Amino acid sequence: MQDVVVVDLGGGSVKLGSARQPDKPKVFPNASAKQKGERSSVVGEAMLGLRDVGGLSLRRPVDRGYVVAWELQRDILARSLRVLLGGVSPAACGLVLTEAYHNLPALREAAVHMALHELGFASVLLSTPAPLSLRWHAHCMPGLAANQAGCGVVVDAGFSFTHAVPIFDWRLLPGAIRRIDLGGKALTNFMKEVVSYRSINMMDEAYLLEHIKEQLCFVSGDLQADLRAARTRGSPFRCEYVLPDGLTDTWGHLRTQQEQEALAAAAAAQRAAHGPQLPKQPVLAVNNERFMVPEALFHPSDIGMDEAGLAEAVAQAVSAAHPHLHALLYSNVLITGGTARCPGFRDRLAAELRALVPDDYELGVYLADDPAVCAWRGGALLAASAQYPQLAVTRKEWMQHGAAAFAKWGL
């Protein structure tokens, strides 16, 4: 049998692998890096090597949720396949690629071109995230009544959008999709204005800072009560993050009360005997911001944006689907996304949809085991099937039809 890669192609981060091999994504940034002071950029999944983090500045091939820059989108992909997938023959294999939702079709025949031209790939199937997310899930749980009829809600919290996608039968219901303009790079940047306010200046620390958010933000179940006890001088919120070295820490560490008490300890042990001052360790300092920053999904007006909120696109989203279809996918909400790795992103979210469902409806929200990485298990489960040599594009296909070639996918 042909072996297929896999690759989920997001704003922040490259999901790829081998079919073959469903439980082992190699998962890397999405991007180019330099360090200040040097000519020499850093491709993609060598990034995940470097040893000073600080102050990169990162060069994305993917803005808005789109690929603008495919020389470079080119060369992080022949980088990791080199690399991380040695021996394996891209002529020999076949290819499940993901592309945005409401692709250009200009951007989606230079997918296919680059897959089958530049990294010379034998077949290529595109697919949008959403219906292999669900695919997946139908996989873990295929007891679930909207699973096997293929029918879902799917939140993508991905990097540059967050995207509420209905689906049934297994296919897009491209009118009733909704998007919130708000993902996870507009968090971080968000996260850097406040704390470079508040605390130590991060505004060149985006790299550095998308890895702290990741450690400390949660959604809060209770707004109100988490803002009144953030305000107490013993906030339980309230914490320092020790900023990396660029030698022994690469990416910096929480600071733990054994390690506060043992310097305060030390602190004044060298008050005592009059010597001087330790030094100081540069320490980000964080309250309130592990919870509000997250709360921009759920309350975009509180950053100025005029959207709907999370739940509101949810129901929005299947509010626009036929009507006869409301109860099934309200049964079966997906979340999914590196941002839906945020603890409490579920529960809020349920909470919340929780009083915009009719009460006759039941209402099922489902966490992916491993939101990041959801729609590229699905796609190795597509790639793996008798499906895939009937929708893949081959190379003489493409040669021969073009786009006409692409119906195929019901794109």
Second form
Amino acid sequence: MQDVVVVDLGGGSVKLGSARQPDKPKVFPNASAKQKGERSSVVGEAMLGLRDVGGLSLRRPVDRGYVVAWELQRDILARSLRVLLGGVSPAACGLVLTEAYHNLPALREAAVHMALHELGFASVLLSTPAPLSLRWHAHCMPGLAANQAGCGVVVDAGFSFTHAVPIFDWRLLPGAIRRIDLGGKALTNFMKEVVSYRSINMMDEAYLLEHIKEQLCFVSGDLQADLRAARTRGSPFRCEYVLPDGLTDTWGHLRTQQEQEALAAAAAAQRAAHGPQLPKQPVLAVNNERFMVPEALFHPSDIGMDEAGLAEAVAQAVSAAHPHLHALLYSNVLITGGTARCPGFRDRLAAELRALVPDDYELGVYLADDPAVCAWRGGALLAASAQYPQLAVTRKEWMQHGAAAFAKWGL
Amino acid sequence: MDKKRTLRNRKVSERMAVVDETDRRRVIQARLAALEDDNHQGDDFAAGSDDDEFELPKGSGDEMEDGPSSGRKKKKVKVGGGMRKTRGMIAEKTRGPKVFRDYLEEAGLELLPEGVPSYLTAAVGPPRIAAPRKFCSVCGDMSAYTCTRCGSRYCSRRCHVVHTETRCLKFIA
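Right, the form predicted on its own is done, so what does the form predicted in complex with its partner chain look like?
Next comes the full complex, this chain leading.
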């Protein structure tokens, strides 16, 4: 059986692996990073080995969710593919590659060109992430009626934007897809701006702040109550994050209760002994930013964007589909994507949706176990199935028919 | 009765200067556009920027071009690698690499007939179920007041003082 490589090409990270080993794909940033003062840049998977993540300037091949810098994208993929495949040539393998929703024809052709000619695969299958995620969900929960019909709404909360994608019979309903132009990147930049004003200037530290955002942020269930609690002196949300020094501590760490007490005791002892005060480590203090940052995804009007929030986007997407499908779609809302890892995401979306959905519809909101890797896992299932040879476009078909070969994908 | 037009300069005190709606909107749009940046753009023109490939040398350092244009100073655009600079490469360096917006314009999606779904039709529209909530721009709490000069929100007198001392009207300076 031909080995098939599955690559989920995201704006923030690439998930890459072989369909033969569906347990743990490799996940690494989809970017090349250059440190200030250095000449060479670190590309893709090698970024995981960086010890000093401060002051990195990133170059991403993806702009607004679509791959536009194909040379850089090819370099990022080629490196990791060489390691993954070992000595095997890509010409003996197939490729499942993801593309963004409503991809432009020019960009789709560039993707296929890169896969078949530059990377040298034997065949390629392009798919959007949502049907793949639904496939994995159906594999995990086969009992659901909607899963048996291949029907559901996939909420893809990604890096560049967030989509609500209704699917029926394993196929997208293109007229019903709704997009919010806010994603993990915008939330990180929003947090960067807010934190730089209120605490320490982190405007050059987007890469580090993304990591901090994942550690600290959560979605609030009751915003007014949490804001009231945050106002008090003993706010339960107040946190201190010790910034990394780039030598021993690559990412920094959250200051725990014991550490705080130990530091307070040490400072008190120094003061009592009239000795010099210990140098203060740079510490990021956050309080209500922890839940106000993800709040922007549910209410983009908070930050001045004139777009509807996530719950409304899902409701609009379902309303745009055929009325007979509404009940099935609402019963199977699947949340995927890296941003969905934020604690409290699922409960908040379920609560807001319940208020918008007519109460004779049953509402089922599911969060994938590892939302970032969900689409990849679905891709691995597709690659291993009998559908791959039927749907994949081989190099010969591409050279003979060009873009007309995409007809088998329904495009 | 019309006010007589005087030639006297009228200087409005800084505390009374109000930024008008277009400028306020422009600032908000700039902030939203900055949310899509990969790297912080603020320090592009700071001294010591070490992008070796693209440098605009200062005017006095330029060598004169040969031929009829020797009377004018031309900016030299260095393209990395010491290769021969073609006009295409120089154009790309000055204009910047092609971004998604360029591909979108080229695709001409506005010309598609009604009912054909595309990137443009997928945009979720303005919010219809809830009014925008207003938060203090300084501390993030619910805000009840608006700065009369620039339109930012604040929640208390203390936050207003911080706002006027640090951020208010800085962007139009």
